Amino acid sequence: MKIKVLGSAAGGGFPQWNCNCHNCQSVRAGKPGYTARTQSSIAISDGSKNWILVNASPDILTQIKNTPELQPNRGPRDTGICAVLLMDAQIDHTTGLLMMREGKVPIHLYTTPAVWEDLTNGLPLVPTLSFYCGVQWTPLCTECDEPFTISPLESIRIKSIPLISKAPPYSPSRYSQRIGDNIGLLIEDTHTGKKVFYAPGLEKITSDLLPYIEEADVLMVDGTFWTEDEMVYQGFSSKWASDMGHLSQLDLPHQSGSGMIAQLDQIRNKRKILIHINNTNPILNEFGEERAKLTQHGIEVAYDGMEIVA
């Protein structure tokens, strides 16, 4: 199994088009240690020319251009993307679907019913695509224990796992949380037995997630914010990290052991990778003390083009 990181940034990418935070200014200036990133998405392959796209970001055209494996030359028009699986209905994970409208066959789309509802009504991408290529929907069951496969990648088994999070701001269900608003994935290669736990939007590591985390060989988890008050402190928002459905890397105030670093420290013998990094997060400075702290704890930071082979 190969997992390719197409995009490693949170919504807006890095640099964000209208942001003048220290990080965005530094990457625009070409300062050493700052690397541009597109919005978060991964692709999964079984070693063939076929890929499952997980999240379709607004940067999908750039990501395909930068990933030749997704554009095999098997016909006059071709793509290695055989299906799209969405973790949630956030704009930065879904609007790339519109860029895939030139396909001759419907987009094979895997989502939970909650996400499908939002993309049919709140943000009507599905009705819009019906005028172009169309969408063939397979609902993801978040209450089933059995994993599923996506043809033709029969050796890749995927389990969808409901996470505590929030529906997008545009959703009519923003303030009435539903099962399936956000999911994690346990991805297994049946040939090697290796497993990857993928959860770019993670508000809490709850006890029901621990069995899946313990099963996995590689953890790819939420790296959005360094601190709970990051956006407030830097003057960009009145919202805390948890208000936006993310677990900060450092502990919450007066809650020792509550942050992502402390919680990952309790999980042994795993490769640990942070993904979905917000442009304000100081870990984007490869030479900074925050990045050094992650390294001390055995935690990596994803980057565009990163490959995980399991």
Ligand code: MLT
Second form
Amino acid sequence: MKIKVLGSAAGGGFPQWNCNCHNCQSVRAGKPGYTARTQSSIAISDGSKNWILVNASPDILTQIKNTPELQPNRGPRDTGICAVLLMDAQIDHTTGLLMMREGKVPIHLYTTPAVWEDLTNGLPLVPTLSFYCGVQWTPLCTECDEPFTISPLESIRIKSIPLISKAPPYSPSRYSQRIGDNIGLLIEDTHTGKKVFYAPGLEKITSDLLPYIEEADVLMVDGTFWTEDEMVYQGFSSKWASDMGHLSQLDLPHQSGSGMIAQLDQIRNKRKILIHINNTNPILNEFGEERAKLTQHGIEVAYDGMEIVA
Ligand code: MLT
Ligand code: MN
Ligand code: ZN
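Can I get the form predicted in complex with the named molecule as well, since the one above is the form predicted on its own?
Time for the whole complex; same chain goes first.
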């Protein structure tokens, strides 16, 4: 399989339109070591011209423009995107659906019932799209452990795995989690036998996740924040990383071994990639000590246009 990182930043992107944090100022000024990033999305292909879009970012038009493979040009109106699979109902993962309204057929959308509910009511993208191309929904089961395929990519088998994270701020379920508010994916290429675990929003690595992580050859996991207090410390928010459903890279205060770096250290012989990076995160400085620390631990940082072949 080929995975293309279309957008490696968290909500807001990098730089964020109204942000003057050190990172956003630096990337805007063109300082060496800082690379702009669009909002969170990947695309998966089986090596053919067909792609599954995972998350539909508000930056989707830029991302498609920057990824010619997504436009195979087989007819007057065409796209390589066969289906859209959503990890959650957050704005940074869903609002790009509106930019796909000119489609000739309904958008083939794969979400959990919880995400469908939010996109029908709280953020009514589905009812809105019914006035354009429409949406054809395939519910993702949150209880079964069976892999599914998305036609015509029959050699890509996917398992959707419920995660602990958070429903979006607009959701009535923000503070009372439903199973299926957030999922991760175990993506398998049955030709190569390789598996990728993808979880851009992950608050806790619970023990039931470990078997999936163990099976994978490549991990692409939540890289939003360096520290639990990053937004508070920098004066941008009163929310902790965990309030927003994200596990920071450094340990939580007084909880040795709890952070993403320490937890990834326990998992051997895999490629480890952080994705969904918030613009305040110091790992965005490619020459900084935080990035060097990740490198020492064998952890990569996703960038827009990154390709993973597995
Ligand atoms: C999140 O995952 O917490 C988001 O990036 C927030 C947002 O999109 O506003
Ligand atoms: Mn997000
Ligand atoms: Zn910023």
